[in-house]
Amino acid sequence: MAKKYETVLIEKSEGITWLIMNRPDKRNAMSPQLHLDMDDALDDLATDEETEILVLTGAGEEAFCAGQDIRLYFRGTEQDPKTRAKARRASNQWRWHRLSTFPKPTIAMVNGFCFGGGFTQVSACDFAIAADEAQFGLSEVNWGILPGGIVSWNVVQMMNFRDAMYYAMTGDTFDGKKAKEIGFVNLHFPKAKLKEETIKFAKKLQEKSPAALQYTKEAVRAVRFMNEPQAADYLNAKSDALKHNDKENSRQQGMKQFLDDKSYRPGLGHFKRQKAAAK
C-alpha cells in the first residue's frame, strides 16, 4: 500500500504510477514540505515491483507546477537556516538526481501552469508530453533574479540556446506546441486527450524489456558528454552487463521474433514481450 504524504499523491494502475504534485489550491508550487514528501516517494518508488513506468505531473486542472512557493521556500526560511538547507537538499534531490536515475521510464504530463522551477523535473524526465493549452515560463528575469538552481542548465541541455536564452531573458511564456516546436517536450495533445495519451505511451513501453530500457536510457545520459573513445568502451560494457542482467532473455526474444517466427520487423510487425515468470 502506498504511503501517505501531505503535498502528494501516489497513484496505481496496470504497472503505471502517478506520482502527483498536490498543492492545487498553489498551482502546485513546491513548499519545502513538498521537497521533502516527493524525495521520499522517489526513493521507495525506485524499488517498487508494481511500477513499471512513472508518471509524474500536477493535481488539477491549472497546473503542472508554478516553481517554487516564494513564500514558504524563500521569505519563510530565511530565518532558519536549518530548514532551508534541508530544503534546498531535497529540491535538488529528487527533482534532478532520483528522477534523472530513476530506474523506470518517467514521463512528465505537462497539464498545465510550469513555470521556473518546474522546468527542472520536467526535463530530469525521459519523457515529457504536454497539453496544447499548458503554459511555460521562466519568469525569474521579472523578480529581479536568474533561473537559478539548476534550471538554466536544463533549459540549455533541452532547448536550443537562442530559444533558451530568449524566454529567460524576456520572461515570455509558450504553450504546449511552442514547447513541442523548440524540442522543451516529446508530444503535446489537447488538455482532454491528455491523459488518455499519456497512457497510450506508457502502455506502448512496457511492451519493451524492463532491462533493456533502463540499460538505453542510463547509456544515453551517459554518453551524451563523452568523446568517441570513452563512449565505444561505455557501450560496450553497458552492453555486456545488460546481456548479464536481463531476466526476461529479451536479446534471443527479439532475435527468435525476427530471425525464426518472422512475426517481428521494425515498421511492420511489432516486438512481442514475455515477461519473465514469477517465482
Second form
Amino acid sequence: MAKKYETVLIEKSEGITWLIMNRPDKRNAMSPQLHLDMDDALDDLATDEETEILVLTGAGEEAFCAGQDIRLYFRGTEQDPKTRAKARRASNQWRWHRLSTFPKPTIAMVNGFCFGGGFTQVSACDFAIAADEAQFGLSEVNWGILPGGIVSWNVVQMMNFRDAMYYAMTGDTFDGKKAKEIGFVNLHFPKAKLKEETIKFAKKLQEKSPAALQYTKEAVRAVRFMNEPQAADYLNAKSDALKHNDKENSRQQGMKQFLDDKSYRPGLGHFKRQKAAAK
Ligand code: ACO
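Okay, that's the form predicted on its own, but what's the structure of the form predicted together with acetyl coenzyme *A?
Time for the whole complex; same chain goes first.
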C-alpha cells in the first residue's frame, strides 16, 4: 500500500512508481508542505522493492510544476525564519539530492507548465520526457529575481550556454519540442501519447539489469566532475563493485548467452535478464 500525503500522490503499477506533485488547483506550485511530503516520499521509495522505475509528474491536465509557491513558500514564510529554513532544506534535499542519487532510474514526465524552481527536479531525473504542448519558463527575471536555489547551475549543465543565458535573461517560454532541441529533455510526444510513451520507455529500462543501471547512472554522474586519471581509477573500482554486488550476476549471464548459448548479440538487442530470486 502506497503511503498517503497531503500534497503528493503515489501510484504503483507493474514496477513503475508514479510520484505525483498533487496541487493541481495551484498548478502544482511547491508549498512548504509539498517539500516535506516529497522529501519523505522519496526517502521511503528509495528502498521500496516494488519500485523499479520512478516517474515524477504533476497532477491534472495543466501543469507539471509552476515553481515555488509565491504565496506559501515566499510571502508566507517571510516572518517565519524557522519554517522557511525547514522548507528550504527539504526543497533542496528532494529536488536535487534525493532525486539525483535515487538508486533506480528516474524519469521526469513533463505534462504541462514547468516554471522556475520546477527546472531543478527535471534536471535531477535521469531522463526527461515532455509533452509537445508543455510550456517551460525561467520566469524569475520577470519577478525581479534570479534563477536561485540551484536552477542556474542546473540549466548551464543541461542546455548549451547560449540557450541557458537566453532563457534565463528573457524569461521567454519554450515548448516540449524546443526543450528537446536545446537538450533539456530526451524525448517529446503529443500530450495524448505522453503517458503511453513514458510507460514504453520505462519498460525498456526494466529489461536491463537493475544493478548495471544503478552503477551506470552513478558513474556517468560522478565522472562529469573528475579529470581523466581520477575517472579511470574511479571507473575501475566502480566496475569491481558492480561485479561484486550484482545479485543477478548479469555479467556472467551476458557472456554465457553470447559465447555459449549464442542466443544474444549486444549490437542487436539485450541479453535476457535472469531476475534474482525474491528474498
Ligand atoms: N505560486 C503560487 N500560486 C500559483 C503559482 C505559484 N508559482 N502558480 C500558479 N498559482 C496559482 C494561481 O495563483 C491560481 O490561484 P487562485 O486560483 O487561488 O487564483 C492557481 O494557481 C491557478 O493559476 P492560474 O494562473 O489561474 O492558471 P493558468 O493555467 O491560467 O496559468 C501559469 C498557469 C502559467 C503556470 C500561471 O499560474 C503562472 O504564471 N504561474 C507562476 C509561474 C512562475 O513564474 N513560477 C516561478 C515562481 S518563482 C520560483 O519558482 C523560484
